[in-house]
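In the block that follows, a single chain appears as structure tokens, in the form predicted on its own.
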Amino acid sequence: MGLPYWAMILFAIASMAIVGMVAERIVLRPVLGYPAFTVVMITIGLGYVLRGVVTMVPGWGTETYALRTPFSEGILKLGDVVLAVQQLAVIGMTALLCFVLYLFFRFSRIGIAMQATSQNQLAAYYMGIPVRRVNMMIWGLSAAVAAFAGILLAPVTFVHSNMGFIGLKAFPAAVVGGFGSVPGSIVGGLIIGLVEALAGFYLPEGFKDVAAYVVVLVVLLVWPSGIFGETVRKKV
């Protein structure tokens, strides 16, 4: 569309937030209250359907595109160390996003309502929280964050219809760090990234793809709720 880089970010985030809310209203709301596994399987299936639809569009879903950014050509030299400004920008904007999300979930009424809804929808409903509306906002926020992540990832991996598969690595990172913890997700992502990089360098070919899930198994054996996850106890 010829938009400047920063305007493109805002446009993509807003557009995907709307897409997320529409998907929640049409696809996910009928299974409201069902186990989380049901929602996970529906979203995975929805991803495959959308990916298939996109690849059927000639000259769009079958092509690979490059996304140029204001940081693409920048290089920072610190003595003998050479750093790509693009990578530093990704790290900086990711840290900023995580900080904003932490403040949002910690101090805003909507963020607290989202946490309550995710933990117990029925109890949140009894406390006066509009569960359906909050769920729609949750999926809108999730889609907006996914769009921002895609924008940060695109200059590194290019834009193609299968780039979303890297999102599957977010699941091991969330398990390792602990669900519901923003700092935990950061630490989990760093651990998974380091393990994959070291496995790809020191171990035979193929170990890199399974290293993340081996770490998940080990962490679940030691910390079933993740490193920073909260242990929830129920009395029967």
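If you're wondering where the values come from, they're calculated on a predicted model, not measured in any experiment. What we label the rigid core is the largest C-alpha set whose atoms superpose within 1.5 Å from one form to the other. Positions refer to the first chain, counted from 1. What changes on going to the form predicted together with its partner chain:
- Annotation: Cα of residue 220 displaced by at least 2 Å between the two forms, core superposition.
- After superposition on the rigid core, the Cα atom of residue 39 is displaced by less than 2 Å between the two forms.
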The other form holds:
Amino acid sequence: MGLPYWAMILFAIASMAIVGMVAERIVLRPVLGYPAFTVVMITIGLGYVLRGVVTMVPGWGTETYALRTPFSEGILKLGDVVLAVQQLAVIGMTALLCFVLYLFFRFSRIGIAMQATSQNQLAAYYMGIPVRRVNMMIWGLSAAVAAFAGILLAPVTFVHSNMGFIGLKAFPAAVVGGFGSVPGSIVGGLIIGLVEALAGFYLPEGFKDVAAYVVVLVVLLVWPSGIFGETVRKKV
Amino acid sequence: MSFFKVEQLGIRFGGVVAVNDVSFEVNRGEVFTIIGPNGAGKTTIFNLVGLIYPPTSGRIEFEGRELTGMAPHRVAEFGIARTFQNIELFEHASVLQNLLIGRHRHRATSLWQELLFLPSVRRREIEAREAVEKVIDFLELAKYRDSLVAGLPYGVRKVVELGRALATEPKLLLLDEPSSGLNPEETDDMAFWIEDIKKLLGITVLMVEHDMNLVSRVSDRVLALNMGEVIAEGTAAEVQSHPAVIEAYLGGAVK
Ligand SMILES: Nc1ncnc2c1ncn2[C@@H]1O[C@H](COP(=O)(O)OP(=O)(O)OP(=O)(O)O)[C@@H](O)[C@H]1O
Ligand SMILES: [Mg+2]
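Would you mind generating the form predicted together with its partner chain now that we have the form predicted on its own?
Whole complex next, starting from this chain.
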């Protein structure tokens, strides 16, 4: 669109936040109070529909695009190690995003209200939390974070309509780290990423693709609720 | 002006008339108890007061202001808190965090103030923490302060839920079967707390309870409900010996 990179980032994040809120209002509000599984299935379905629509738009379609960033091309040499400036920037921005999200959920009144709402809507109402409005903000925030993640990913994988499927890798990372824990998902992501890279290098062809799931199995055997998951023993 | 008033309240779920033409008034500072056999509509009345369901007919008034028709999250703002028959806690949070969420409506700081770490934000946080510590002392929850709720025994979870309701600093506290699932010793503690909530904290209590010992001990007035309708009202002794009440409980036992 000819906008500078930073303006474009802000624009993309803001518009995705609105898309998230509209999706909540139209598609998810009607199932407020239903089990989480319903919501998961609806969002998966919505994802398929949106991908389908995007591939039909002339000029976007199934093409792959490159995203130019102010960081492109540069290389940093540290002794024998060669690092692409761009990838360093992506890692740095990811770390920053995680830190900001952590502070937001840990300390801000609205972040805490979001957690309360996701744990128990009925109780949240009685705490004076406007559950519907908070839900809408949760979806807005999720979509904005997804947009930011997409922008960070774009220089690495290029832009195409199926780039969201990398999210499937996030699932084992979240399981390994422990669902619902921000530090956990970072550690989980690092473990999965490292194991995958090492498996790709040292093990025969094909092991790279199953490595993540082997890690999930092993971790769940040792820590049933993930490394950073809360350990709750149910009384029988 | 009455403190809390329910007028000709009614709700139907499809063909089931769960609550029909129920009217009563609760005075400031008393413990008012609703009894009745299973399925009488007691919890449904709480859900109506909590604006979880819109009534099919009738109205609810609190301190002269009409509640019916408002958004459910505003109930807390009016100074009404509640516990649930089947404990509704924030399971993946600690006891302290659960009670702190009770302070939500008192922490009127905006995200911008929080981002800037303004002194007012810090002050509010300290206030919240102090208020919560008082509740922890009152209910003797100190040793569970940092425990995760999901792992606690049932009796303790029940007390945590009471604590979270108290942390909101209510004027009217709704307790749905506070003694259910508690052992005799825990029930005795609960009775003491309800008495103290009324006398020391000056909070009005509207309670649903099956344990008639507890009911007689703490209630100023009792209302008996059967099949969604009021069948008797008076002191605990009066209501217990009322023919319609005996009939309702025996009828339930025979069924
Ligand atoms: N959401 C609902 N949908 C349909 N029917 C309902 C709903 N809530 C309550 N009912 C019905 O309303 C009637 C009263 O239920 P309620 O839960 O108020 O009883 P209760 O007096 O609290 O009983 P208990 O002592 O068992 O808790 C029951 O017949 C119940 O099945
Ligand atoms: Mg009930």
